[in-house]
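Given as C-alpha cells, the chain that follows is alone and in the form predicted alone.
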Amino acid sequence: MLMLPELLVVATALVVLVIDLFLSERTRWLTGLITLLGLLAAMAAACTNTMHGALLGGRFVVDAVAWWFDILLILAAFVTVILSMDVLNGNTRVRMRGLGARAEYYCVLLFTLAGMMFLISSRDLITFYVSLELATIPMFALAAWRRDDARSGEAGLKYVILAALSSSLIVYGMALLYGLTGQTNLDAIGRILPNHVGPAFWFAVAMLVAGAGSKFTVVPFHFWAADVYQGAPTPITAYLSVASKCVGLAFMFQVLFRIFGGWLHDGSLLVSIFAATTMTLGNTVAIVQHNIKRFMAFSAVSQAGYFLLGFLGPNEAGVAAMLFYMLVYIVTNLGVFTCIIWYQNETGREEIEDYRGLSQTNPIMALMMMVSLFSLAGIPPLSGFVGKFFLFSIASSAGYHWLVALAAVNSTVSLYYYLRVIRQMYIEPPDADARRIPITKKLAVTEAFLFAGVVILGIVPTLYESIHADTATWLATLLR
C-alpha cells in the first residue's frame, strides 16, 4: 500500500494518545516504547515498499525521491524520540522543568512527521499546503513545550510569528499561481506557466522563494533560527535542526523542480547568490557564539548554503547529491546533539566553555563529538567531506568555480569555530570539582550508531550510487 508508512505514523500517534489514558504514572514510560515500535513499523513499510504510483486522483504520489525523504524523516524522528526519553521520564541528573505530558509530546511529534511525509508526496496545491501546515504548526507547540521556561515560550512565540509570515507568503504565491493557470496540480501548473509570464508570475516567484527560504533557513530569511534553537527543549532543537532542513529541501524540490523547473537554469545566478550569502553569514556569525545551541543554529544556516549548490546543475546528479548530503547531515548533526543533550542532562549547562576538559571526564563522548564536528566541517575521510565533494562537483560542472572557491573558504572558516568546541574538550583543563560523567545505555547505543554512520558513509559512500540510480530519470522527466 503506497500510503502505509504515513498511515502507520498517524495510527501510532493516536494509539499513544489513547493508551496513555489507561497507564499509571509508573508505566507511562511505555508511551515512548510504543512510539519507537510504531516508527520501526513505518520504517519497515517504507523500506519494503518499492512500488511507485499515485492515489487520490494523482494528489498523492510515491516516487524515488519521496521514498528517500520518507526514510530520512523517519530516521530523524526515531533518533529524536530516543533522545527525548531520558528527559521526559525524569532520568536526568539535573531536573528539567516543565517537560511533562509524555504521550502528548510523542503524539505532536508524530503528527509533524506525518505532515512532512505527506508534503513530499503531494502533487496538488491544496494537499501541498495542508501538509506543510501539518508539518509546521505542531512544531510551534514543541518549541514552547517547557511551560515553566520563559525562553521556551519566547522561542514558540517567535516561531509562530515568523512561520505564520512565511506561510502567508507561500499561500499568497500559490493563489497567484492558481489565478494564472486555473490549475491546482503542480505538474500541470509547471506546464502551463510558460504561457503566463508577467508581473503576477514574478511576484508569485518572489513569494514562494521567500517562503521556501524561511523554511530552509536561507539568508536573509533565517532570523527565527537562533532564538528558536536556543529556547526550545534540546531534543526538539535536535529534531528541528534536521527535520526542518529535510522538509525545507522537500518543499524546494516541489517548487523549484515541479513548478519552476523550466526557469531553474535561468535563475542559477540568483541561487548562487543565495548560497554564497547563506554560507558566508552563517559561518561568520557562528564564530562569535557562546551558547552551544545558538552555535549549532548558525552552523545549520551555513549548511543550507552548501545544500543550495545542488540546484545549480539541472541534472539528476544534483538531486542525488542533495539527498545523500541530507542523510549525512542527519546522522552527523544528530551525533553532535546527542552529546549536547547528554551533557545538558547531566550538568544543566549549555555554554561552549562548559565543555572544557570533557576528554578527561568522558573521553568516548568527547571523541564522538569531535568526529561529528569534523564531519560538519568537511574533513576527509568523514561523510561530511564526501557529501560536500558531491555538491561542490555540481557547482563546478555548472561553471560556478568562484562559488566552489568561496565554499572551500567557508569550510575552512567553519573548521575554526568547530575547533573552538574541540579546544575546550581537549586542551582546556576541567574544573577542579569535575567528575567522570556517566552516560545511559540508550544514549550510548544511539551515539555509537550515529558515529558509525558518520564514518562509514565517508569511507564507503556507495549509498550515493544507489540514490543516484533511483533518481536518474526523476529530474530528467520534470525538466523535459
The other form holds:
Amino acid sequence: MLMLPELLVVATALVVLVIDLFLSERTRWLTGLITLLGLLAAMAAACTNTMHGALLGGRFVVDAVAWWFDILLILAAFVTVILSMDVLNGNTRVRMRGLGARAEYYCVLLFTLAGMMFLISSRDLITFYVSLELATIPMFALAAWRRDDARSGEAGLKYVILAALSSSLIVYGMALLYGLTGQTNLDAIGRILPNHVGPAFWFAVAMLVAGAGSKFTVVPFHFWAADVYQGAPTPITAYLSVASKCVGLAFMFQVLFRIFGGWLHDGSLLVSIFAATTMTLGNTVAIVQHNIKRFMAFSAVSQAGYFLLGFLGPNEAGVAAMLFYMLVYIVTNLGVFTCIIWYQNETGREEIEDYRGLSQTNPIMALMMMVSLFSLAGIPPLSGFVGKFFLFSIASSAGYHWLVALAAVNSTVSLYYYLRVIRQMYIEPPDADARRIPITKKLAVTEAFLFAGVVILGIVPTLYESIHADTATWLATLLR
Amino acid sequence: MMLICIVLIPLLAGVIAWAIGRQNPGAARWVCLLACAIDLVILLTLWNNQAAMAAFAAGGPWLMQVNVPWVPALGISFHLALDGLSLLMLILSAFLGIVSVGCSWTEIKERVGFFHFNLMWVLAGIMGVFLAMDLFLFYCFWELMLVPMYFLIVIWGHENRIYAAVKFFIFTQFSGLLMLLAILALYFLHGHATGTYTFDYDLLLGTKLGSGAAKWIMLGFFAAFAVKLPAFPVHNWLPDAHTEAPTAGSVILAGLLLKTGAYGLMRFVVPLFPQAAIDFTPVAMTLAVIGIIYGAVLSFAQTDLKRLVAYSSVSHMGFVLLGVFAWNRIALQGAVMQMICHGLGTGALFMMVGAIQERIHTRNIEKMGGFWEVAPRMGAIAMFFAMASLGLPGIGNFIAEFLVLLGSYQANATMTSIASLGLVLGSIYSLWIVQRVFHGARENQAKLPDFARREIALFASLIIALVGLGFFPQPIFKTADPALSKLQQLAVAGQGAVQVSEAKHSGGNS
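Since the structure above is the form predicted alone, I would like to see how the form predicted in complex with the partner chain looks, so please show that one next.
Let's see the whole complex now, leading with the same chain.
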C-alpha cells in the first residue's frame, strides 16, 4: 500500500496509452479526463496513507518528507494537466498547430511524475538514478512537443544536451561514492562516508552538487532554464517551473541531507554563496527580459536562491520552511502561469508588453495575476511573503545576517520587475480595438482555486504548522 | 473585536466600492464615506469611554486589545492593542479618510471604484500600523500601505507619475526590508536569551541586547521610520511622490503616511532600544534640525505650489523628530500635537493646491496671482491655513511647535535654538504663498470659480478642528499622556536594565 500512489500514476499512464487506441478523434479528449481521475486517485491514495515504512528491502521508503513531496508533485501535475487540456483539445482562439498526440502527452507527463515520486522515496543508488532519469528523459520530449515550432525543437535539444551533462556528472559522482564505500544504500553511504574523506570524496561532492544545482537551477548551473522555458509549450513551461523545481529540491534533500548530512553544517558558507549568487543573478537578468516565459524562467532561478536559505543551519525548521515555500511557490507560480497560458490561448501573445490594458479587457484575471505576482515578490500578507519570511528567519537564526540583507535587497529588485508586468496591466491603456477577453470555465475555476490558495496560505499558515509537526524529527536521524 | 472591525470596515468598503464602482461611481463614493464615518463614530465612542481611560491611566495594560495566536510554532500572534496615542492617530486617520474621499469627489472621474478600493486599503493599512502590537503583524500592515499607495500615484497621478511612484516604492520597500531584518534579529536574540521565541511587542520590551546588536537593530527600525517620516537625507522621495499624487493621495501621504514613521519612532525605536536611542540622539537631533532648515529653505526655491507644500512637510516633520528624540513629556506631547496638526493643516494645503489645479490646470506659482478678487472665500481659507502653517497662536500648530521647542530646549539648547529659526523661515514661505497666489496682478485669465458647498464644508471642518486644538488642547494631552508616560517609563526601565547588566559585566571582568 505504501507504493500505491506511484503505482496508480504508472497505471494511469498505461491505461491512457491503451484506451487511446480505441477512441475516435472526437472522443479523444477523454484521455485528459482519465488522466485527471488517475491523478485524483493517486492524490487520494497518498492523502489517506498515513503509514510510513520501507518496501523492497529498504530500497523504497515513505517518510514524512517523501509524503509531502508526493502531495506537492501530484498537485503540480494535476494542475498542469488541466492547463494543458484547452491547448491539446484545440479550445483556443488562436490556432496552435503541432500539439496533437494527446494520449502520448499525458502518458509521458505521468511517467515524469512517477519518476519524481520514486526519486524522493528511493534509498538505493540505482533506484535513485533510474528514477531521476525517468523524471528527466520524458521531459525532453515534452519540451520539444510542438513539432513544427523551431524554438520548441531547440528547447528540447538544449535540454537534452545540458541535462545529459548534469546526469553524467551525477552518475560519475555516484560511482565514486560506491567506490569509496562499497555500498549502494544511501543511508549506509551517509554513515560510512566520514571514514573516507579524501580527494575522491571531494570530487564526488563537486559532481553531485553540480548535478543537483543544475536540476534546481542554481547559478552557475542554470544555463538551460531560460531557453527551455521559452521554447517549450507553455503548459510544459509551467510544469518545468514547478514540478522540476520540486524534484530538484527533493534531489537536494537526498544529496545534501542524506548523503552529505554530516558536512552540511560546515558547508553552510558554500550554500550561502550559492544562494547569494543565484538570487542576485536571477533577479538582475529578469529585469531586462521582454518575453514573459523567459522572464518567469529568471524569476524561477531567483526563487531557487531563496530556497537555499533553508539549508543553512541546518535544522528541522529549515526542512519545514522549504517544504512550505515549495507548496506556496507551486500554487503561486501556477497561478501566474494559468494567466500566461490563458492569455496565449486567447491572443497568441507572450511578450510582457502585450499585457497592456489587461485590467480593462479582463479585470478579474488581471487582479489574480497581480496578486500572484505580488506573492512571488513577497508582499504581506500573501503566502509568498510568509514562506519567504520563514526562510529568511532560518538564515537569520543561522547567523547569516548579510545573506538576509542581500535577500531583502533582492526582494526589492524583484518587486521592481514584477511591477513591470503589473504596470502594463494596470497603467498602460489597452489597444484601441481591444475587446473583452473571455476565459474558458476550466481555466477560470483553476485560477480561482490557485488564487484562493495564494491568499489563504498566507493569512492562515496552519499548513506550515502541520508540515513542521510532521517533519520535526526527520532531520535528527540524518545529521548525527 | 471592535479593533478588528476598525480595520475590517475600510477593507470591506474598498472591495464593495470596487465591485460597484463601474456601474455606479456615486454609490462607491458614498460607501467609502460611510465606512470612514462609521470608523470615526466607533473611535469617538471609545474616546468617550471615561471608565476605560481612567483604568488605563491608573496603569492598566491597554485601553483595549485582541490577542489570538496566529502561527504558534513561530510565536506569531494576531495582537491588536489600543492606547491613547494609537487612539488619537486612528481618529486622525478616520477623519482624514472622510476628507480624502470628499476632496476627490469631482477630481477623480476615471476608474472610480478602483481608486476608492486603493484609498480604503491604504487607510486600513495605516490603521493596522497604529494598532498592531506584534512585529510580524506590524510589518504586514506596513507593507499593506505601500501597494495601494503606489497605485494611487501611478494611475491617478500627474505628468511625472511613474518616476515618482517607483521612487516612492523603492525607498519605502527597501527601508521596510531593513526593518524586517531588524525584526528577525531582535526575534532571535530575544529567543536565544530567554527561550521564548515571540514577535509580541509586550514580551520583546526590555530585551537585553549587547550595545553593538542594539545599535544595529535600532538603526534597522530607524531606517524604515526615517524614510517614512521623512528625515534628511532620505526625504527625497517625498517631493516627487507628493507632487505627482492625486489630491487625496497627497492628503493621505502627508496627513497619515508620514505619521506612521513618527509613531514607529515613539512606539518601537525608543522603548525597545532605550540605550541605543540615547546614544543616537545627537545624530537624530542633527538630522531633525537639518530637515527643519533645509525643508524650509528649499520651499523658497519652488515654483510648483505642490512641491512647495511638500518641502514644508519635511520642515514640519523635523519638529516631530526633534520632539521624539528629546524624549521628555513636554516634547513628546508637542510631537503628538504636531503630528495631528500637521496632518490637518498640510492636508488642507494640498487640497487647496488640488482645487486650484482642478480649476486652472497648472501648479506653477508664476502663473498665479490676484485670485482673491475672483475667489475671496478660497483666499480667506488659504490665508487661514498659511497662518496655521507658520504657527500663529490660537491655532493647534503653534501649541505643537512651541511645546516641542520648550521640551527639546531642556535636552539640547543649541539644536533647539537653530530649530527655532525654522519658525521664521516658515512664516516667510507661508506668507509668500498667500502673497504670490492671491494678491498681486492677476496674470492667469482662466476661469476660477470660488469654492462650492462641498469644499467649504471640508475646509470648514478642518478649520474648526485646528482652531479647536489651538484653544482646547487639553483633551489631546489628557488622552496621550498616560500612553506617553508609559512609553517613557519603559524606556527608563530598559535603560536602567542595560546599565545594570553592563555594570555587572564590567564588574565581572575586573
